[in-house]
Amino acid sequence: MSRLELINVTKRFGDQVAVSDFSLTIEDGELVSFLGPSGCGKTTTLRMTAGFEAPDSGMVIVDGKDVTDLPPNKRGMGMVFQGYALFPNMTANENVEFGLAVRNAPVAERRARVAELLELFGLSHVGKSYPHQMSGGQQQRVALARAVAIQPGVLLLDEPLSAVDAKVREELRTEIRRMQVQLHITTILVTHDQSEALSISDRVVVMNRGAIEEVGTPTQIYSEPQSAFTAGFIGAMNEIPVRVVSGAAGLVQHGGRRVAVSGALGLADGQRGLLLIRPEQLEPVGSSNAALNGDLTLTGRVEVQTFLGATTRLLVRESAASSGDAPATRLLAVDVPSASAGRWPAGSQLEVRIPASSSRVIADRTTEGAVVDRSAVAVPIVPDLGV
């Protein structure tokens, strides 16, 4: 039986539609992330789930019961806010105990539960400390312990790690996953951090302009995106314009070269598409023509090198001769081992192999009914250290 269902939930603020016809089923013990840019509606959806916002239409179902009109304290949910929201005049022990005290749990039971949770979150040594005496990471752990102390049916996390530094954030997201699995709590995590969502979620809900763009496992969302928005938002993605030569055979064409690529099967002949491939899947090659092996090749000039640790990202300006464009060219992001990056300094020429087996093609919806210049590919120039 599903633990939580959101059915056709919609929310407007004046003339602005914040969330539109949102439907999702979350199973018992599942951790689902709502991922998207600022203003996409993910926090509003979470607040409607919690009961802090009333939907204009739709239903919130918990364990088969309609809770749409119930106040937050009647929904059996725990919530961790972005700013922790700890009581400053209470110690860690008292903060964690608060929900149990409100529910009139016996004193011995409350103290045992607090001790258990402080031990689980590694907080036993700060039990008597006040929030201002704790680090940001410790405060966040206390907030998590307080939220799960009441044994909620659903745990809601609203960007819980945004206020801590990168190292602590990485540690805490592992802690959240460990806790969630150990306690088997159905959890929704709202985040704009793609690495956070991909690293700990069972499923990821990608949101865009108040609606669900797509839903899938982290592997599906990263490796097999179904839309250009998801492909561009999750990690760095090269988008190479192609034209479908034969939808029956899955053949596409770029720069006069043809290749069979996953996803092109069934597309209409002559339709425009986007060939998607991650920077780490592109391969620098020599003068040999890899297209003879069933792969595309592109040539260009290295414009920028960006050191990312074990790898270095090369931004390569594709030549018009390679692309078939006149005179427009595009940037490709190519990740190479940092140890060999010196072979391709800025200004050098580079030929890049595009393995057909690592590529996929989706329909280019942006060109339907409009002429769109896709001469510049939307790949992040700022280093993306998360994925």
Contents of the next structure:
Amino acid sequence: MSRLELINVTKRFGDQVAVSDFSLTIEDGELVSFLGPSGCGKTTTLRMTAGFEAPDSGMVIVDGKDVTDLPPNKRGMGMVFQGYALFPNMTANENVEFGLAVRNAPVAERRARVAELLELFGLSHVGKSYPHQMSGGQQQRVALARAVAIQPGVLLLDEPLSAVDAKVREELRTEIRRMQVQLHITTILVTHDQSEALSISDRVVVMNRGAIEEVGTPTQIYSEPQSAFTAGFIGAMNEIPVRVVSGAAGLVQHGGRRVAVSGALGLADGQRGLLLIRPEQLEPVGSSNAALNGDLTLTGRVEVQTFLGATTRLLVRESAASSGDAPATRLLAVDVPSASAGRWPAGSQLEVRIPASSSRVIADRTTEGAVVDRSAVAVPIVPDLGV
Amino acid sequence: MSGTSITGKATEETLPAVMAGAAVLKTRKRTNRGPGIPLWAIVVFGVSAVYFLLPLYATAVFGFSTGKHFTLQPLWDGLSDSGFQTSLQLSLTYSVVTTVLALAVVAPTAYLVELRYQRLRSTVEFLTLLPFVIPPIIMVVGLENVYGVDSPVNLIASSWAPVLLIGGYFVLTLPFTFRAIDNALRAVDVRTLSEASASLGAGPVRTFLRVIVPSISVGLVSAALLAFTTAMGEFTLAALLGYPTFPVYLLNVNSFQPHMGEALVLVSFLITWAGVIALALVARKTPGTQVVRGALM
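Could you please show the structure of the form predicted in complex with its partner chain, as a counterpart to the form predicted alone just displayed?
Every component of the complex follows; first up is the chain already shown.
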């Protein structure tokens, strides 16, 4: 219901920069997730939006009006907290009614609104229960109902699902999205859970070290990450070091072999880059498809198989011949359908091809001295299952 | 030899019997005591009970007699004594005012310390402990110097004088009231609850009265109880500042009419206990306290 702008917002705690120069516009009725590891500044940004922290510099603007210096109770933003923060001395009804009572709404109107919201969240039967008599999922629904009861211009959700168990979490996130679309509320969702962010957001803001790493739709963030950080943080990603042969022609080389990738790279010739490819996009050669001319293939030995349900992930140690390194230390994650995983037991040799269409090359910023936490961007290591 | 064999026989026969007997004794003891209550606890309880109840018993025996015979006459004399009524009224009034003042000042202070001024916590804690370090007698001397007849702010001779006594009572209750309220505040997530309330549009005062106060009601009840009983039983300040409160009256009566005095001591004891039980019942009925009880169970 409101358009929210954050302009060059910065916050320091002592010497530590928590949020640096954060700028973002969130359109009316949009759901935007702030996604990042703990300590990346996402919650601080949310708290500055709500008014619980004052930015050192920058502005928070709602519908063109500067609210930077307004106290939280004058901002008209609804907030849902990580630990629910329901008032323990009030029933579900009274919790939801609280904000309306503060606004001196007529009693009849309040009651009607409370009943309507409890209905919307499937809570009608717990209206007279106190928080300690409700389950975690019910408490969080009451917290949501309470936050939207005041018809906030902006709804702020601070890790709202982290305290509920996995099954309820999935139900609730669908419910949050349904409610958000139905009520058309401009919403910020802070989360460290990528599946949560990808599944219900219009846009995802990936944050790292107090700054925006990347902003995009869930599809863009997943399929076309612009940075190694995003690539590593969202899902599993293989990073294969390459050297650019021709940036204009989209030609790179790995292990002495050249490969064409789709489109121009925007990288200088001779520059180091990282070829990014998801485990499910690496195709084992020799199954049904032969290696096509121009495709890069990698070979290695399967070290571990991990069953993931429909697919099985193979961790493959790339051979020295394939990588051009000696000794080769790179592990590749390759997802294959579980039905055919038996063909590649641990210890067997595997050749995979990288389809030119699905691979992307980005600059390898570590070699340029850029600040990227390598430990955070490595392919997630699957635990040793003792296979 | 035969003696030995007899002894041997006896041992053979008696040992199992003794053991069986011991086992029976053991089981009996267990069933008598109920499960899980160890002997030492019963001993400690018994000794404490005697320690606390014996003086009460002695007071009752002395209070309800004229020296030789049991009679309730001293009690009736005491209850109908005008001094008893006026002094009790005075004490009740001052204690209620002190209790209200203590809650009204300490609760918001402790809330602000917890919410915003954490770095002042140690200072505030130290200040509230001062009454333990500075005895009431010193406080009286100080009050008389600052507000006495020689002072430009001569309260002692004015109609404002009760302010000094209530102020003194308030200071004496600080160690108890602050701790009781502070513990209750620490048990709830004051910051998040306050933020939740603010996000719903409530200002600080409404947040405190509607959200925080009900959440810490148990702490407030114990603080009230401690403040009330401290003020009711206070002697030094009242006696030295010249107020005939109930404890002062009791001491006077005890000197001249000891039987009546002791009978009234029992009355004051019952009044205090009635107050304690009433407050405990109130605390039980407050919805927010169910959380605390749930957590304990």
